[in-house]
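One chain comes next, on its own, written out as structure tokens in the form predicted on its own.
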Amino acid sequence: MVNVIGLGYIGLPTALMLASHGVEVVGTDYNAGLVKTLESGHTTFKEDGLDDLFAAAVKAGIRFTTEYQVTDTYIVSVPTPYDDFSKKVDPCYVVAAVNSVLDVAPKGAVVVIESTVSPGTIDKYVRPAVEEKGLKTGEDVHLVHAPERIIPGNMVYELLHNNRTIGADEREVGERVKELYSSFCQGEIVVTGIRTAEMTKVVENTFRAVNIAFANELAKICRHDGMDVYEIIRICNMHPRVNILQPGPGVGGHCISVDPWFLVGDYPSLATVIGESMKVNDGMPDFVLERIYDIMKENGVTDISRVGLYGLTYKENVDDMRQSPTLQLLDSQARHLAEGLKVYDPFVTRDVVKNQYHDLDAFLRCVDIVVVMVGHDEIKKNQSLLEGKIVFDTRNVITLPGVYHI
């Protein structure tokens, strides 16, 4: 039996993968609430193929308690914030899960970290509180870190799909792990080391971070000297060994606008390059908003009320709003002791900003400028309903004439 600790993004869409491939899954999680629901039939979150991935699980017996279990493997996969102001990771969630899981767990059990770690986190803070159990790695307790690489929106497909890496002390008990997740996992997985496995998934998404931060920073430049970045882009990845990224309004979610600090934090003085990226992306919800005041001032629109951003979550078709460069740019606005904007997004279905509307028609008829923060499939297909209005594309998806782009 496999316990899987924590049931938001990745632990749930993990646990029913592997409880509909025929392994027996408890799920845990601290949140009554949350496994209440679980219980009732209902997912907690929008997700293509999860709810048919769900109601296969629960067919193959999948149980949902916030009780830890005693069991041979658990994979702990709770969130890993970092601080804001020393861009460190914050583990006390990893380190709370695992010191829970060793209250139970018998000798010899494997616990398989899949949350997101700075490298080093393991042997800094996790293997101390084996020790202070009075348990010894390798012996009582064997610990492995398979780190997640999916993405909302296609979580089912990149379980299914995506090539994975396993970090353990030990070769054998690795292999027995990489056993475990090929019972679903169709890509190829390497078993390396703990430290490597931390590394390479930060260093994924640092490099997809850094490649973005190139492209706002060339939307900068070309605004300054009023030249058209997607033109440029177009015309430079022609050339076999370049491929530019599109610019946007900012970088959310929980991966790449999060792991790259986990790297500043530990290395500040050698990260620089990352360091100075990560600012450019998270300077971008304010650049938006200056072009946004642009806008209104070049065509006579004075009242901020009258302008509606298009878009709360981080990207287009998910419900997901983590770390969203919405949020972002309404945090900006309070900040200037400013505010008025109105919201609309048709993936979120309850009120979480001011001024938020849930009807597309009432938010186009109340204002005069739209700025589309996200792509959703929505806007794409019906831009019709943007004619008449002024219309700041930040994602580039809009085909009517006239739009202003970043």
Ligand SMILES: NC(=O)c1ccc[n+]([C@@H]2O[C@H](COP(=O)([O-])OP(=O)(O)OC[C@H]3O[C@@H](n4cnc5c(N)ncnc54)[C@H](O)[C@@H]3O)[C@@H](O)[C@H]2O)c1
Given for the second form:
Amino acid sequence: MVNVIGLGYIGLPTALMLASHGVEVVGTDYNAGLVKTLESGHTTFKEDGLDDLFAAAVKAGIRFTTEYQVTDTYIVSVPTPYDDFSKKVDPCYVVAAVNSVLDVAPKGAVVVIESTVSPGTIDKYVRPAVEEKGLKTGEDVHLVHAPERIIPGNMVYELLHNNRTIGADEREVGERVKELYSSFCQGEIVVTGIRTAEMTKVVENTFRAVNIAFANELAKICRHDGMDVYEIIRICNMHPRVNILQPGPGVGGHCISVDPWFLVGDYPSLATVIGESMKVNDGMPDFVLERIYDIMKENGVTDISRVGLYGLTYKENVDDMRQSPTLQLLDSQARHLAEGLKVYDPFVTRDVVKNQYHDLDAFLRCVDIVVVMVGHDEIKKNQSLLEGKIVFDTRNVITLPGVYHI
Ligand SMILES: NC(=O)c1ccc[n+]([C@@H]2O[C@H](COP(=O)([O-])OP(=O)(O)OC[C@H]3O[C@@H](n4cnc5c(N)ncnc54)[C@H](O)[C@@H]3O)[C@@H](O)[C@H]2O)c1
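Could I see the form predicted in complex with the ligand next, after the form predicted on its own?
Up next: the whole complex, starting with the chain shown before.
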């Protein structure tokens, strides 16, 4: 039996995937409300294919609880934020979860850490936690790191098809965990060491962050001198060895906006390109706010409350708002003491910010300028609703004439 610890964006689909592929699974989360929702037959977030997967897993007998189980295999999928000051990974959730596992785990149990951690975290924080309990790794408990790389919006497909990395002290334990993931994973599964697995996951997200920062910086340069960044990127990408990403209003989510900071925190004098890239990305919401003020001026709009932000989530067609550019922009606006922007997102049904609307028509009626912060299908497919408005499209998804860009 596998006990999956942490039933959030990563732990829940992983638990469901294992259960629906013949593995006995119990999902544990210390959030009693979340467990209650799952027990009552409902998923806790929106994701393509998740409800069907949930139904299959329930049929196969998955259980949800707040209790840690006595079993031979644990998968830990709890948050790993960065420390605001040092930018280093904050391992407190992982260490707390491993400690709770060790309180019940029988001798020889395998503890798989799926949470993203910076290289060396397991050596520095998890092994000592094991030793403090008088236990020995490799004998009493086997540590494994199997970082998750799926993307919200396409999680179910990617769980099935992505390649995976398993880092283990002992090859044989790594192979056993590989077999477990092979129950559903059709991608290639590489078994390697723990530190290599830690580093590869962080490097993958850092690669994305640096490349997004490059596109964002190009957008700023082009804006400064009136050049069309999208046309320039399009032509450059016709070169066989160039593949520039698209600029945007910033980077959010629990991965690309977080993980590269781990390297900056751990290697401040070495990770300089990475650090500067993160600053460029984190500066984009401010850049968008400045553009909003310029567009207001150009169009004679003097009241910020006549401007509406379309989209609160960090990317299109998901409900995850963590570190979203819109939230960063609203924070920045509050710091400038110029609150008043209106906000709407079809995926965010509860009230999370001031001046939030839950009806698109009502939102559009109240604003003159619409800033498209997220390219949800809803707006892409209903662009005519924006006719007559001043549109600032930060995602380059609106094809109406006269649209402003980043
Ligand atoms: N969200 C993503 O897109 C994504 C993608 C790849 C990797 N990751 C990584 O996966 C890890 C988990 O991220 P997430 O997005 O699923 O986080 P999340 O916040 O959605 O879920 C974490 C869950 O863990 C629970 N939890 C925390 N500590 C616990 C404990 N001690 N015992 C039991 N439950 C506990 C929380 O209640 C929460 O439900 C992070 O390290 C993240 O970096 C996330």
